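A single chain, nothing else alongside it, follows as structure tokens in the form predicted alone.
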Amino acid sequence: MLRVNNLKAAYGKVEALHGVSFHVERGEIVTLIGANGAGKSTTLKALMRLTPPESPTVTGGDIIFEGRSILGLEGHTVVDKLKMTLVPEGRHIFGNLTVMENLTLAAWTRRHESSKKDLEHIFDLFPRLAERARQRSDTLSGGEQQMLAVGRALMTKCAVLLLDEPSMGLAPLIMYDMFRTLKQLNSEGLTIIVVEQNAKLALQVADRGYVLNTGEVVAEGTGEDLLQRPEIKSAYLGG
């Protein structure tokens, strides 16, 4: 479904990947772990196209989804036309919106068609913020935040979701609750590519997974596989 090969991307004159390559299934989970630096986020902006200075500039290589190279797509059209939407890392909800518009908001790319079904789907996985539809989303916990931005996200009927950092300052609960959310996403089709700094975790629910370190890849393997590895334990995952 999506190929990444070979991807060279620069802040102004700082290269931050240096040729990393992965590919993505239909129906996959996979997950990028690494150090802080190590190129995970830069990845998944340089995927959605987004534009500098928020996105890295590609200086080589190829993103190359279904067949067909995406360098010269806006953002938006990623959005759009290839169905494939990030979740950033800090949620970045509307803080002066309720719960009910930023998902609302989310569905412009939708046109005429009826959101209603997709709606009482997030709210289903998502019970709290049915209760709080009509509270202002900077008043929401942080994992209530979370759950918005996710469900944010799937409001665009999005078939690749991107998630970037989606346990960062989650409780523990909180934080196990969202990953089975993402495998029950993914047991309904949704193709998953997830950055998490909980090397162990991401793992234990990808089916497959890439280490970056300093802008490249450096292992890969099945979540499993991966987890098994005693250099992969020493470096991630607390020895």
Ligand SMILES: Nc1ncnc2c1ncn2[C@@H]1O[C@H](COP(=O)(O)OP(=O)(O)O)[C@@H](O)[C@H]1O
Second form
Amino acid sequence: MLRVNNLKAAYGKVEALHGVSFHVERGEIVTLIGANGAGKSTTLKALMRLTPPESPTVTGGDIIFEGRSILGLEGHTVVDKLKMTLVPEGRHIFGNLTVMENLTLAAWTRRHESSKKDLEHIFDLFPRLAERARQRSDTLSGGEQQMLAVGRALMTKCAVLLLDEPSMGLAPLIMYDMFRTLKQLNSEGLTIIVVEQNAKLALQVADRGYVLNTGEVVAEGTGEDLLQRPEIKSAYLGG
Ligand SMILES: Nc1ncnc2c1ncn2[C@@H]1O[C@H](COP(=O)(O)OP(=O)(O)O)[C@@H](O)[C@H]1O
Ligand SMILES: [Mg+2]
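I've shown you the form predicted alone. Could you give me the structure of the form predicted together with the named molecule?
To see the whole picture, the full complex is given below, headed by that same chain.
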């Protein structure tokens, strides 16, 4: 479905991706793991066709979605037409709005289409959001804010969900819950690309993974395979 070929990307004159290649099939969970600064967020921003200065300029290679290059597309087209949605690092929810307002606002791309069913589904997945529907979002816990960020992404009716470090700052139990929910969404048909510094957790749920190191893919394999490899264990899984 998605094929990234020898992608190079830069911030100004500084190249951050030096030729990254990977692919994602429909229905998969694929993870990109790697240390801080490896280029994980840069890769997601390039996929979403986000623009400078916060996002990189693609300087080489290609991103192919269902057989066609998407390098010429703008970010909103990627969301509207390709049905790809990013849950960015740091969540970026509207703190001064309630949970419900954040969710309904996210359905703007769909205009007249009813979003009631999707709201119900999101509240089924995350009952805590239902309990807190009228609460201001900046009063939620970190875990609840991450649930809201994912819920908001789902309101766009995306087919491909990209997540940037969803486990960041969460207590272990909340992290496991979040990944269990991602697995459930995947079993319902959602394709997932998840970027993580918590490599162990990500590889446990992913079908396949790629290891990024300073702008390059240095290893790839099934989640299980990567979890077993001694060099991955020592470098990324805490020995
Ligand atoms: N907005 C930016 N401007 C300039 N350089 C950036 C910017 N964002 C990231 N970088 C640089 O690009 C490289 C990759 O960063 P990033 O993709 O954020 O890594 P990761 O998400 O894996 O931690 C790093 O060297 C980082 O300093
Ligand atoms: Mg990052």
